[in-house]
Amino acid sequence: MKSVFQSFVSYLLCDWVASIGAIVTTTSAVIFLTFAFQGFSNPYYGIVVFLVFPAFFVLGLILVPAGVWRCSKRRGGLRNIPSVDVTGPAAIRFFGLLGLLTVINVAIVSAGTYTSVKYMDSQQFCGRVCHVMTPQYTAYQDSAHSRVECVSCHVGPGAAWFVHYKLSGIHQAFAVTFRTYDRPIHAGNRSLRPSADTCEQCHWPEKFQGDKLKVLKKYEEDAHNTEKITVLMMHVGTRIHKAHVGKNIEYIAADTERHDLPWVSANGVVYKSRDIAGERRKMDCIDCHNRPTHAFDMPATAVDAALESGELDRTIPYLKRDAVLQLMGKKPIEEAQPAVKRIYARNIFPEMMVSWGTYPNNIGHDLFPGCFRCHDDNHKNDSGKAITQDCSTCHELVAVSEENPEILKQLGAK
């Protein structure tokens, strides 16, 4: 066994390259698995140990065969490389100990190129590596879909999927790197797989849930910080969902964030409040729950949240006024309450340029247009039927801006 490994190391020592690929494969093998099954708090520690070092050990791989071709070139062929010779059960020896690394390299590889892909799929990877994307990550942290995966609803099931979108990360990379990003960044609509691909892997859509008593809570901006409700019954499954999912119902956007939709078809029959052309696209779960995730406040609404849940004193005078302002930018945030500050932290990011309404969200139509997108009684078919826009088609209303509603006693629910 001796000479066998003699004529092994005669191999790597024969030239400085193979020298170099069997130091850097042997630092890199060992660096990997010390580290490889340790948890890391700092992102930038797992890019090293499962994306740097497992790069390094198979360009040491490469580095060996190469030292030793050249190598043999010098001495007229590779039976003038080892220092013993090679035959009989010394060959036996030797391509089993040739065999056994080889097994051993095959394992490592793997093992690399298994924790480098899941490393890359971590919400560790998406939103913390990347610096860019800090406002998206920071509204995912504090959404329903925090612990799901970024790659189950950005990615999805299937390896030509998952192809495509390492590929465009590729690209983006750059754009990190030379820093020609978009600022804000844009979401990736015209990129995303359908919603029947990623989002029905959790949500059934023909599993309609029912309708639901939705309660609204705001309040003024007075002394008192006065408390208004108002109750609506959403008929979100007998009539939204059931009026929109699995139907054949297609749309032209005259903008690429698809917020104007001139053009809109419903099962053929086509609806326009004024002409244009471009690409018709089948409607989407995503069309209307474009933030699912990362969503962001607007300011009375923020203010109106932390003042329900209590993380507000509402005993303090104009706290709902104040707050406001504060967060608009017309008195000075450095005096606010922690809770507004917070807030603040948690929507605004100079950097990227992410201000109060950089992302509309689609959902309702209070704040932006929403389902006003259609549902405004200008789109029109060829006979002059609009549209409704009529509310009780959506949600009846029970209570509106009133400080304590009878129903709410009458469910016990006040």
Second form
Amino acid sequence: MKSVFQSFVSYLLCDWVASIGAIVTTTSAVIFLTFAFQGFSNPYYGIVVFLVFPAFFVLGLILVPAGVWRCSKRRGGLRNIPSVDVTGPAAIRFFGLLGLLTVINVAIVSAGTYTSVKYMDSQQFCGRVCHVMTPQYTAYQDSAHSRVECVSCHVGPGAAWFVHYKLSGIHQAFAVTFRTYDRPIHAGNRSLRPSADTCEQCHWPEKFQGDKLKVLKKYEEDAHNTEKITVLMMHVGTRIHKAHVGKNIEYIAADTERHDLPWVSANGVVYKSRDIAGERRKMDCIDCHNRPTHAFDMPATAVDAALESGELDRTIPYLKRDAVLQLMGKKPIEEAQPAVKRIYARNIFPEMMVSWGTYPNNIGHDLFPGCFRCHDDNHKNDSGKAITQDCSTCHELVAVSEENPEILKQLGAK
Ligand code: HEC
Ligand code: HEC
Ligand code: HEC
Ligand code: HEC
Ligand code: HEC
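Alongside the form predicted on its own that was just displayed, please also present the structure of the form predicted together with ligand HEC.
Complete assembly follows, chain above in first position.
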């Protein structure tokens, strides 16, 4: 036994390539085994633990026979490799030093890889270096998620998805270099990762509860920019989330944009508006919240928001009407108020062919079909029951387009 070990060590020490191979393999194996079984939520660890260390491990395994081969070639055969003494203080010092150096090396290399990967996944890199994403980055900075990193939604934790997205990243880098990307760009053929692994890492569905009062202010296109208020009691936690989140709802889309959903099933009961075959997809957060961070406005809603916030002065006659015309290109935008120009720059990106309505928002049903893609009274099951469009299913219409809703006075909100 001792002699087998001794000749093995002799082989390793005979050529520096083999020695380095052995050290690299051992240390990367040790580090891999230490980290691989620890839970981690940060996707960057994926590449370090599951790609860098195994790569070093394999590299080491290749270096060992390569070194032995070099040595045996030099000496004219394996038999002529001199056997070394593996005991004694000199040997201990030698192995100790080599071990220490390797640990330091691997640590430096992995830290270097870690920082560069982290940089490539940072919002600066994703949003700014990669100029084709300017529209998404602009909207992102203006959203509730502007402190959430791109990869929290686009990659999520775990090694397999990390590799999946890195490979598609290489493809995308080519597309950007050779300008073969789609304009406007779409979310990887609509194949964003299931939201249980992304959104639900921060938003815990068990904690969704309660209704939410929504006060929506709009302005007429008249001389006074008259304010009209709609008050909705949204059954967010009590019905909307309850009816879909954690329920087995599937659909088949007739288009890649998922606007036309003729076939829906809820826990096995099929509701359809017409027959269609195709891939079934499980409904998740993103089917409603498709614009949680890259939300683009429509002209009238954007102007309403600026009038509500006071950024646009409501006392200027016909301001709402004129601002909308300027944003639509029917009046010169050069003559517009700074706030209107800002709305334009926030939403229109000619170089990426992003314009009004390029990216519809599926929450609601006012400007885009949204909920009514399914809740249209047209998707029926075998017994003729439809996915409901009843107006008080999702919200109570407490006030609709009123100038002074009574309810706001009662609530002390006016
Ligand atoms: C809160 C989650 C979230 C964050 C954070 C996020 N995205 Fe997105 N992103 C999405 C969703 C959801 C979609 C749309 C998926 C769909 O429509 O199917 C999307 C779509 C996209 C698209 C495709 C074009 C489009 O608008 O549909 C690009 C490009 C994109 N994101 C880039 C980024 C960049 C760059 C960042 C960081 C600066 C980022 N995203 C941060 C959730 C997110
Ligand atoms: C890294 C954590 C994180 C992830 C991942 C995340 N969110 Fe959020 N989300 C937040 C935070 C923080 C807020 C802001 C809360 C606030 O402002 O009160 C927020 C706010 C929201 C809101 C309210 C938005 C608004 O404009 O008021 C919605 C809706 C939402 N997230 C949906 C999603 C969806 C859908 C996904 C997955 C595509 C997602 N989130 C992923 C942390 C996250
Ligand atoms: C059937 C469509 C639908 C699905 C599926 C859905 N939501 Fe929502 N969600 C809504 C609507 C509608 C609102 C209320 C929006 C509003 O009017 O403010 C909302 C509100 C929210 C809010 C803000 C909560 C608040 O009280 O202000 C968060 C956060 C959120 N959703 C996260 C999620 C996450 C995470 C998932 C997936 C687990 C999800 N939603 C699935 C429709 C949906
Ligand atoms: C992919 C299709 C689809 C979309 C899109 C969709 N729903 Fe639903 N929804 C369903 C199905 C299916 C049911 C369950 C019907 C049943 O079991 O009777 C349902 C049930 C509901 C219920 C419970 C109804 C009841 O009778 O209690 C509410 C509330 C609801 N949805 C709100 C929304 C809102 C709000 C949106 C848009 C933000 C939306 N849904 C978008 C398919 C959809
Ligand atoms: C499947 C759920 C659902 C049904 C059914 C439904 N709504 Fe809505 N409705 C919504 C959601 C979600 C919003 C968006 C609230 C927001 O702006 O965040 C909304 C918004 C509205 C608004 C405000 C739109 C705006 O921006 O001014 C009105 C008005 C409205 N609904 C009326 C109706 C009427 C009338 C019906 C019956 C024909 C109806 N809704 C049926 C889910 C529903």
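Just so you know, these numbers come straight off a predicted model, no measurement behind them. Note that the rigid core is defined as the largest set of C-alphas that superpose within 1.5 Å between two forms. Positions refer to the first chain, counted from 1.
**Student:** Given a superposition on the rigid core, I'd like a yes or no on whether residue 23 shifts its C-alpha by 2 Å or more between these two forms.
**Tutor:** Yes, residue 23 moves 2 Å or more.
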